[in-house]
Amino acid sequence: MSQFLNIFAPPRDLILVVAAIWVGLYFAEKWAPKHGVKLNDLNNIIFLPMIGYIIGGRLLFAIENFSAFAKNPQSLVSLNLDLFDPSGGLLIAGIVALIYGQRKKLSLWPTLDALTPVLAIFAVGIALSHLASGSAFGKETSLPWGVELWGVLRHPSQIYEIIAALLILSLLWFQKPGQHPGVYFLNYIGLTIGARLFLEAFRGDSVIILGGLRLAQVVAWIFLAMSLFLLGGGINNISKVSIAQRKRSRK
């Protein structure tokens, strides 16, 4: 374990994330035709948002801290990962993906199904990166498998996260795409949110709101309710509407 942490110490832990994306894309390309998604579109809808995430996250951080960047403009291309706005990067990545999908007239649910292997393997890479960097650390514990960090025993929350990500990947690996587009993706979302609700209880870096609620769990409950609604019938209605729209457009 110590050798792993030394090899992938920050910033080398990002290698694990990049490798996970590459492996995920390899398998997604194998399965994309089953969902009716072209390989070129699949590659573009992954890499273009990634570029948007990197550039957008840095630029939005620069705007938020304009005075500091104005004095040192070359820091815009700095390799310092702290000079970055992750939330802003995700927002820009989402906008880029939506624009590309609309311009290419990609069907939402089949595209999300095709992207599911990338997301599942990416989650494993993120968990490994957390372990290598020491982020997403656990709260204090007296359990015998606790790991010592900052002078106290803590839950090995990163190990829990790796196990959960691998279990979800295994479940999806043997699951055949459903009859209705989007079910495969929503199953992944439901499993991931369920895992987050469980894992968050062992985290020592959670954001606490309203006197004791964990923000990540509150958000997870909201998304879990949405995914269950769609799995329970909402997605069927969406599929019917999409089919009807396609028939009208052909006429």
Given for the second form:
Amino acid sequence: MSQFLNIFAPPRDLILVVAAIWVGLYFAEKWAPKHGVKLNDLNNIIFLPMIGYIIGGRLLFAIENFSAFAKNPQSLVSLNLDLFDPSGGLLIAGIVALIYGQRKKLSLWPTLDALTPVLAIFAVGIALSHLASGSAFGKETSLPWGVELWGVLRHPSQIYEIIAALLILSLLWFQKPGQHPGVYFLNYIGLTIGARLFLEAFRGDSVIILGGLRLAQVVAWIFLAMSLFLLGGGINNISKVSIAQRKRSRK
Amino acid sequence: MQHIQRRLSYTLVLITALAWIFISADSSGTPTAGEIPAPRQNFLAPDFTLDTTLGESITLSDLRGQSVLVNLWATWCGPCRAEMPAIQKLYDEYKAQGFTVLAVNMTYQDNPFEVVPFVKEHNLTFPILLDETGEVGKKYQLRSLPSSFFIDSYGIIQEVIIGGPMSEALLRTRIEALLEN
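Next, give the form predicted in complex with the partner chain, keeping in mind that what was shown is the form predicted on its own.
Expanding to the full complex; the earlier chain stays at the top.
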């Protein structure tokens, strides 16, 4: 364990995330035809938003901290990973994906199904990087499997996260593609959000809101409700539109 | 029928999840990080006392009320050398506003005779501390050089930057955030 922590200590923990994207992409490419998604489209819908994430995150950070960059404009191309706005980057990545999807007339649900292996393996990579960097650490516990961290026994929350991500990945691995496009993706989302909602309770770094509630759990519950609504019937209506779109695009 | 069963089970899942949120609420209302000393964001910066190159003794906790950048470095480390001029420039710019730098040389894994010439060569005016036993390296769980810890006036670590060199803009954004706190 200590060897793993030494090898992947920050900032090298990012290697785990990049490796996970690479492995996820390998499997997504293998399974994309099952979902009726072309390999070229699959690669583009991953790489173009990634480029958007990197450039958008840096540019938005520079806009937010304009005075610092005005005094030192060459920092705009600095290799410092911390000169970055992650949520802004995600927003730009989402916009790039939407524009690409619209221009190529990609069907939403089959595309999301095809991307699911990337997301599932990416989640394993993120969990491993949390373990390597010590992020997402656990709260204090007296349970026998607690790990000593900073002088107290804590829940091994990163190990819980890795186990959950691997379990979800193995469940998806053996799941046959559903009749309705989107069910495969929504199952993944529901399981992942459910796991986050459950495991957040053991974290020591939660953002606490009114009444001691954990913000991540409240947000996760809202997304869980949305994914269950879609799985419970909402997807049928959306899928009909999606299947019709696919038939039209094949013609 | 199957439809109704599915909807019922989903409703049950949501009710259980809601109950779990309330059961697992943190009644203390504070994150575990609290005031435990650890080299992590939102934790209390581990305290230390070291001698400077001028023979003066400096204790980190004595600097409460000031914003502090603790920079762990060595003369053989290229990125450490590269970021020193930017640190010096911003130290000059912000020291009047209550910002200070403690550049802790990892003397136990460096050549002590190269430290002073390096300081003179770069005209560094902030305190250069010598960690001869590895005490600070151990307390700050040093794995990569340089490692920088931005500590607010309450002694809480607000940001950890592992690796470098830190650009001027990066330093400026973090220092300004510290001073705003």
